[in-house]
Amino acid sequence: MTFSSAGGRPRLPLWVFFGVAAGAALVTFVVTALLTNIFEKKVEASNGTPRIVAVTGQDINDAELWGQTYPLEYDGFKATATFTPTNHADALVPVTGPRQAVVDQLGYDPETRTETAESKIEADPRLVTLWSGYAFSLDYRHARGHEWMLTDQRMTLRVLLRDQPGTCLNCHASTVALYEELGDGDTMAGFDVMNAMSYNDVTQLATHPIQCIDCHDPTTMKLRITRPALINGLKALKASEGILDYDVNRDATTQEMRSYVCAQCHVEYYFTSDTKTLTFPWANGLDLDQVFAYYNEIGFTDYTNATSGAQVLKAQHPDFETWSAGVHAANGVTCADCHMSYQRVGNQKIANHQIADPLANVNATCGVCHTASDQVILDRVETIQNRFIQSRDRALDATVALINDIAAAQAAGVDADRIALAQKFQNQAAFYVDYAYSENSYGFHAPDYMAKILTESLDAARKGQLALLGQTEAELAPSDVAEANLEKIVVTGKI
């Protein structure tokens, strides 16, 4: 310690006059961040908030006017022109044949000229026999993004070989407009009259794929069901849970609309013979073995199997409905949270609306609620997936050799009895193991689930040979037993 030179009192030496001034900057500047921090943050928050703003305009319909007010979606969006390869479709394929004709017709860009999905039907010509003598024997392919939606469709030897109900621009155009201009204003009737008019009629009104307005209010920005056939389906879903007058509009919570928006078109339907409305079968509810029973009810089949004779149903793309019976929608997982899940772009949080398969990027689809590593999450879902098909191959080369075992009893002269047992079977053999085939998880949306599905798929096609041999329905029944636990399960509700 130094002492002044009068008075002797102690004076403190300059470093700590230095070392004070440093600590109180140091200190100031650390408050300053934090405050700055703090206040980036609000700012972050205020601007991450969803932008509620109303789309007008002359031009409403088109996903391009929506980007001028939210480019970050409708950069997404775009994206899903882009091809992503997964495990099961990992490349496109030349157009060649009569989809080349067409799309010269139509005047396609170069890039959709020359490339489309690969065929499944190719890879597995089993499906031929399937579906012997219906359209999807002709061309059946890996689905692309929703950008190619309407496009690919164009394109399937299925429409350009056959005849086609308007009906199937429900799922494969943007809507909105299409049944407010054929309804005069009024969306029910612009369905039905859609719905009554030839594919090649309405084809020429479809301007886009999915846009925006499918599953957007242009005022408030919410999510809302626009197809009627959902509208419909869920109603009588509803119904059968003793739920009356439900509107999946006004009635459904905001989580749930994040599926129900995908259910638009990702599900199982039908046609109706007389008017080809297009209809979900869920009177009687989800379960597969509940939509069975609804289409043997109303006493309705898609085509006539050309090698076995049977009358068979036709399955299309269960996705809704298998998700429905797995653990994640027991757990509130929505469809959204796994295809479009959220992701930052700058300061905002936005939803992922590429749509793409999550195992894109495991971590932000995936790694929100599970805590494994990218590689063993990947892992898993890969063995899901090639237990799945393991299994599927089972039911279908059983299914297969049902439909040819058919074909040479009726060569054979077998008694006609026994061969309409074994088509019986065969509808249900059949369609069983096509719903799995269509469903685009490869078992992954409810694996305990299908496997039931392709057991009973399997069991038909068993019951089915064996018919043949002289066996009748009653000796074909499920045991005592067997019934008996069926019955267990129907009262406690746990299918």
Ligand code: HEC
Contents of the next structure:
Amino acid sequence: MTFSSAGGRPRLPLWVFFGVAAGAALVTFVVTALLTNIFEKKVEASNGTPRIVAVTGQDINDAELWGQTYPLEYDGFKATATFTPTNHADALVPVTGPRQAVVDQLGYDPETRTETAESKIEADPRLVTLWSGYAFSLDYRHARGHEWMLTDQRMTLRVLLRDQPGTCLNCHASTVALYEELGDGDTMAGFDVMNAMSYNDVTQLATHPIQCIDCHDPTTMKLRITRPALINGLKALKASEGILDYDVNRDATTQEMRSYVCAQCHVEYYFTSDTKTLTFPWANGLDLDQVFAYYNEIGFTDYTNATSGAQVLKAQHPDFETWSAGVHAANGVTCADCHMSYQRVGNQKIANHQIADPLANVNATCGVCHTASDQVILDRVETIQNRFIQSRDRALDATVALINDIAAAQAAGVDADRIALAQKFQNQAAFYVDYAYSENSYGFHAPDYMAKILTESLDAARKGQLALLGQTEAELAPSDVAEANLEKIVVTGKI
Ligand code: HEC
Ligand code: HEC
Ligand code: HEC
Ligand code: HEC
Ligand code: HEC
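Moving on from the form predicted on its own, please list the structure of the form predicted together with this ligand.
Okay, now the whole complex, with that chain kicking things off.
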């Protein structure tokens, strides 16, 4: 059917047109009002409450209070305590050794206190060499549900056996009340106070893992950013794009917020050396090459590798940055679309608050946009992840070989200049492969981007080994063709 004004239909007087239009509007209004009323009644009947109601009360920092108004979201939220397997973490394991003592001391429920997520360093001892001397070489595990974030942090040997700053709590506890308390009502001031305190002092003040209030405004129920590190990080990122004075809570779209609430924590970060302020390294941009350049410009490294003596960076869960570089982000598909997909409960459509593995229900999640069968989709993810693991393993083997070669070269008295250059390449090889390793989707969030990162890691490891054999930085520079191609990419700005 086409809409054309050139038809031979006779023209009616104007009053007929307006009369009909007004009549139609009235009918529409009545019908809509009736339907809305029926809909509201149905919704109310299904759980006794209309959808958006402000939450108030003394226990506003406790999800339980919110659960009285929003029981369905609360059920999902509580379910984050239940373990859900992923493609690469299929079970919990018993808590043993020094960790058991702490669990006993904290008096956890006997049903749950004996288990924790599987160890990644036991499964892959190469990581111990990669991080030799650093706290991560003591204990590093798979992630599990949000309900465990505070417990698991308190129980890790990284905290039990090493001093940590209060900064760690920014992403492992409900902090809205904490910031206010420490800053006398001023969140930003509270953030500074918290970062300057010791872990042990802050953890005593922390009462809950993440709660509703950490993602929602209790009055409007709108998503909001409560973490100063993300507010500052996005301000720096936007400034690098020429947007000055960006305020995420004022300027972000609803759609962007569906990823930004997660970016409060699921990002690469560092603590400034002097004040231990939680900072996201985004002043040059989100791309790993820009992040690495940023760290080099400010002269920051996290620790000295005990095997090779190199000063190196440690990467941590860059889930948001990696997603940003992928095809889903480019199409406006957010974290919540996959990890909190809508589900129907009775007459309501709600966001699944058991934030977990999207593959647990492929049809309800991926099936919203992809028409292939569940099995085809699952196979596709597995293929992406398997290819990722093959590349990652080669890059990590090469990085570990470089670390051991540097140690051997030092023992053999090789020239200090060669060692220094090899250590510089180790920093890049290690940081890049670590970035890919600690990103939690095994390549799925952005497969081609991960392939590039692992190639760069592998290349840096190769160059480090050649540096030990005497090649100079100039000899190891990219070819003219590679350099020219890189410039073209920088000019188009599309990475
Ligand atoms: C910017 C936010 C952020 C900060 C700061 C942070 N974490 Fe985490 N942490 C996370 C996220 C997100 C995860 C889940 C993803 C993962 O395991 O990679 C996590 C996972 C963990 C885990 C469970 C998995 C593992 O690594 O064994 C432990 C334990 C942990 N963090 C300890 C710490 C300690 C100790 C500090 C301070 C040195 C800290 N975290 C600081 C965000 C943060
Ligand atoms: C306050 C910080 C914080 C925020 C905000 C946050 N996370 Fe997490 N997330 C964590 C930590 C910490 C863990 C690891 C907990 C553990 O292992 O004990 C985690 C674990 C996870 C897991 C693993 C769950 C499992 O069952 O294995 C997923 C998936 C996840 N987060 C996704 C998200 C998404 C999606 C969002 C946004 C809607 C989000 N997170 C917001 C800190 C956060
Ligand atoms: C297009 C869908 C999709 C989007 C969008 C997406 N993810 Fe994922 N995510 C996945 C899949 C698939 C996996 C791999 C699950 C597996 O291996 O079983 C995953 C894995 C994860 C994990 C590890 C889960 C675990 O239990 O260890 C975390 C954490 C995570 N994503 C966080 C995020 C965050 C944060 C965002 C937004 C910045 C995001 N994801 C966007 C599909 C998505
Ligand atoms: C990690 C962040 C996070 C936490 C914690 C969180 N939510 Fe949400 N919530 C979301 C996201 C994302 C949406 C989807 C919002 C959108 O589409 O605009 C949402 C949506 C909602 C909605 C709108 C209706 C719906 O289900 O889509 C309600 C109501 C809600 N949440 C209640 C709660 C309650 C109650 C809690 C605590 C028990 C809670 N949320 C905890 C992120 C969170
Ligand atoms: C809200 C819509 C939406 C959801 C939900 C969604 N996708 Fe996608 N997906 C897209 C779009 C759009 C593309 C871009 C390609 C296209 O235009 O078809 C895409 C592309 C892909 C690709 C090709 C990736 C690449 O790098 O080229 C894979 C694989 C994929 N999706 C898997 C999944 C899986 C698995 C899930 C569920 C965990 C999922 N998607 C959920 C919209 C979605």
